[in-house]
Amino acid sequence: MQPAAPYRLLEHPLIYNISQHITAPGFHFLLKKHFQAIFGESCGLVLDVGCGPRLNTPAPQGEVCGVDINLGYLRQYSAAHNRTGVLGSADGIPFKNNVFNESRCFGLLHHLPRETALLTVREMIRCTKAGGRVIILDNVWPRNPYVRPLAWLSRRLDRGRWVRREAELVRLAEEAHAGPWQSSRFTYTFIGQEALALTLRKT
């Protein structure tokens, strides 16, 4: 099913750029010291699962390699040193299994039905060395709409239609892999809007 027209224009690196600023005031500024305590190890090579048109996660100390279906934003995303896109779709990654130290995807399940996130998380563990991290942040829906409308009501028009509550996301990550995971909660945005780290040690 194609996205509406409003929606396509976020195919446009420039627009997707913009629009982030405008939906997410702060963000830049408020997710640094959450991107310090979930991506300080980050090391070696690392695939960036959904990457769009740019790196929106702290660059690690190696190299990184992005995946997406887009062809525009993984033009802008390798122009970039020491970084690689691939076209590819989330649910099939087009890689060898235990290839990367890391594997993480930065508000990308939000936009797939259930079925499909559970691919996507599979083939990131099985992409991920033994001993390397997986890494998934994504939009969670607040705990009462009342304390934070702002943020219910831009989750209420996200163009991705399955953003989840904290629970659910926990279990669909529990389901593709029974863990052990590690969570943290955490507001990143002005108006309130929060999201949800999940991360696991493959073993």
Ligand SMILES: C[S@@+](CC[C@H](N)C(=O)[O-])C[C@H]1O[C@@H](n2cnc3c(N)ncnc32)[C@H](O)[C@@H]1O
Given for the second form:
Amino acid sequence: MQPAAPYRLLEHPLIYNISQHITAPGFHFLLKKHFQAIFGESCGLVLDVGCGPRLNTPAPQGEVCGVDINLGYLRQYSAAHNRTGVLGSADGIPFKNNVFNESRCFGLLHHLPRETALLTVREMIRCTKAGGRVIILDNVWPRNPYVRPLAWLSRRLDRGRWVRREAELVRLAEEAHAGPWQSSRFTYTFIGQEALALTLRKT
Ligand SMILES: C[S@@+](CC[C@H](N)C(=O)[O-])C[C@H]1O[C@@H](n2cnc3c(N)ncnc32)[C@H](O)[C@@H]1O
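Form predicted in complex with this ligand structure, per the form predicted alone context:
Zooming out: every chain and molecule, the one shown earlier first.
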């Protein structure tokens, strides 16, 4: 199904980049410390699923391969050093088993209905080497909309139609693969938007 007209504008890489600063004010600044804890040890060949027009998570010591369904985003993504963008869908990642040292997705799962999100997590695990890590980062609803009204509104207006509560996201990950997943929830913008990070070490 085609997204509504205002959301179609976001398919332009420049508009997408600008919109992030408006809809998630302060995210570059506030994410730094959390990203250090989550991605500090990233190295080798990294898969970035639903990569968008640029890498918004920290660059690893190594190379990054992005997968996305948007060709315009991929062109911009691939222009950066040590990045390759590949056209493909998250629920059928176009790579063989056990290729990557790490697979990550940031802000992807809330664009996917439950069955597709489940397949996506399984695909990320399949493409990751034993001993490697799978990292899922996604938006979650505020626990209390009255305490974080702007965060709640931004989730309501998000072009991703499947923003989940923390417990739903944890259940989804567990259903895709019975853990152990490590999870941490944090605030990453000045208007109180929160994300959940789920990390799995593949055995
Ligand atoms: C909110 S953006 C996040 C982009 C990027 N990870 C970032 O941090 O800015 C969601 C991305 O997921 C992509 N996407 C949506 N459905 C997808 C699918 N089924 N397979 C791969 N990518 C998808 C969109 O094209 C978009 O680039």
